[in-house]
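In structure tokens, one chain follows: the form predicted alone.
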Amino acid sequence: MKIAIPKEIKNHEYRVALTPTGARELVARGHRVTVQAGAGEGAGFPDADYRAAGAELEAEVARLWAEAELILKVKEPQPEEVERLSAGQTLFTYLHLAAEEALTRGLMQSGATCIAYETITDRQGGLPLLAPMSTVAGRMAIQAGAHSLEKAQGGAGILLPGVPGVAPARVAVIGGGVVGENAARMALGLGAEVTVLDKSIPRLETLDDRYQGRMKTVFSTADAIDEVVRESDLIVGAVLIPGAAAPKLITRAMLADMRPGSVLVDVAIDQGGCFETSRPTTHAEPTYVVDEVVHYCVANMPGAVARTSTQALTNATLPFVIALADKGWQRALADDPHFLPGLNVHQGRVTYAAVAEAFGLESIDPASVVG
């Protein structure tokens, strides 16, 4: 199979879809492997190692899309690479399409078949190829929730372990899934004083276990939000419906109750955001202020550590690759029932209900199109 590696445009994206230990594993089962040239620097990948693995370097970008019938990407494809797709090719890549209408519509248009990562699914009903990138993304939630509550940054000017004679900062993680866990888990280390809120009693009770109580666990309830707001200097939000858009935990009016430079960092934004004021940033600027709260959003966090964000990401989804590659998108969906609902859109059609609820679109089995 003639599978594309093309660089990623998004702002601020230093992540690649795969290694070039990856493409050796693709190479040596007979697939033909193309990287747009300079595609790995950003994950300090270089071009000579991928054409040591047996890749080919492709300059022009045009090309590489054109002779594709496997695209691989991290981010959802930004307008110009829509256009690019076309009927008979795969994507497989991040799409988080439940906050995306115009992206949603773009790839029915292309006519080309677009698997998520985020969708596919494992037996314990996890989602093996979010989590190593929630994982990064939690612990990052820490370290940039710490930094926007310095001073400088708009912050409250509040060291998130204190000092001797100083309390730590409060910080509360809503949803104790892979980012809340993970960011709870970052917060704990630096010695902050940690609240987890779940609507899940089993979760609770496994967090409790873990972390021997270090931790405080809440059963998420609006009164419990409305608390934690309140006492906060720090909170994460971290909720998850696969697939579908974020719910709005907290809203505008509640901005008022938190105080002056208290941080809010939105790690759900990718679905559309769980609080009502969020809107997506980057990099290049992450923060904003509203009604004296520091808002961090940026939609691509574990983009900033490349290197170790790639090797995870390629790690997960090699063995979906080498299916999708050795047997064909249809054969793969059809052998795994726990990847088939990674089919998010085909031939025009969404074949993903929580992506065509969220805008009014008509859906179809995924199952009726492997089959």
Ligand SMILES: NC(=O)C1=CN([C@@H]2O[C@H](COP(=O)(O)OP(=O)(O)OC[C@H]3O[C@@H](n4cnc5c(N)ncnc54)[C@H](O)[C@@H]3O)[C@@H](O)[C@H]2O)C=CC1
The other form holds:
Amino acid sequence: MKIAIPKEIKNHEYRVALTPTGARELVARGHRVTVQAGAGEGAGFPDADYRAAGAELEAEVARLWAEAELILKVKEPQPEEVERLSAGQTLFTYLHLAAEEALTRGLMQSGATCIAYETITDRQGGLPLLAPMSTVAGRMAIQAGAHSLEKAQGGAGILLPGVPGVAPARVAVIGGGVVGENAARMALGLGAEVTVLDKSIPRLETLDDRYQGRMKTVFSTADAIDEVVRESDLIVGAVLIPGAAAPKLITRAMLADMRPGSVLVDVAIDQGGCFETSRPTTHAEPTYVVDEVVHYCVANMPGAVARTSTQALTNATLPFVIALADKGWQRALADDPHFLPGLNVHQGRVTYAAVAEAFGLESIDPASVVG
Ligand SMILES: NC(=O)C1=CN([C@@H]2O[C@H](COP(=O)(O)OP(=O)(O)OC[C@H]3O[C@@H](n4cnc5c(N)ncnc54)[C@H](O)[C@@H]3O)[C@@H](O)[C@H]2O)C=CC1
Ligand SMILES: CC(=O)C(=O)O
Ligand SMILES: [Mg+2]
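Switch from the form predicted alone to the form predicted in complex with this ligand and print that structure.
Next comes the full complex, this chain leading.
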């Protein structure tokens, strides 16, 4: 199969969808891998490494897209990329469609088959292609939050661990899944006082057991959120309802209850964000202030640590890429009930119910298109 790896064009996105190691695996199976010249540079993978792995390099981006059967990317296609997509092609990348109606409609119009990393499932009920980047983003959320608490960034001037004689900061994490656990773990490691809120009792049990009560676990209700809003220096938004737009858990009115200089890090921003005042930001300008509360809402946090993230992403995606390349998308999805929910859009139809619901569109069962 002809597989193309474009250079990512989103603001400060340095990841690439495939490492040279991944390219070598595909080439060894008889596939033709074409990488856009310079695509791996931001992640520390020069063109020569891809060439050595048996991939071809292409400098002309229009030709790269036009000749591909399967396109592998990291971030959702930007408008000029949507225009390059055509019927008969398969796109495999993060899509987060429930947060972006124009993108959803653009992909429908392209006629292409669009498979999202973030809605593929596993036997344990997890999201195996989201998990590696959630791990990265969760860990980064505390670095970003700690930096934002500095006075020069608009923060309250609070050091997360405190010092002897001065209390540590209070950190609340709303959503105790992969992002949430990793954020909480980093905050604990830095010596902050940590509370995790989740709606899932089994998840709270796991966290309580794993961290032996070192973090406070709280069932997530409106009352519980009111309380952490009043008490926290840093709040991380890490909720997810798979494939759907994130629920707004902190409203603008509630910001009045936060101390000036408190910080909100909305990791769930890629699904629309879980705070009413969140809007997507970029690594170039990651924060803004509303009602004296600093907001950090970068939608591609792992892009900043592109080397680590690219390796972790390829480790997770490669088995699925191999299945797509070896079998074609229809057989690959039909053979694997956990791969099938990855299908979001096919030939103009939405095949993921939560995405269709977000925009009042009709969805069709993905099983009906794989035969
Ligand atoms: N901004 C970025 O660069 C990145 C963003 N993300 C995003 O972070 C979000 C979280 O991802 P994961 O941790 O992997 O998901 P996950 O599925 O592992 O965890 C989500 C948790 O939220 C909980 N939850 C749902 N509704 C809740 C509520 N009302 N209150 C409290 N908890 C609630 C669920 O029970 C679950 O434990 C997703 O939107 C994901 O796309 C992930 C990676 C990078
Ligand atoms: C999950 C995602 O959107 C990212 O890693 O950028
Ligand atoms: Mg986006």
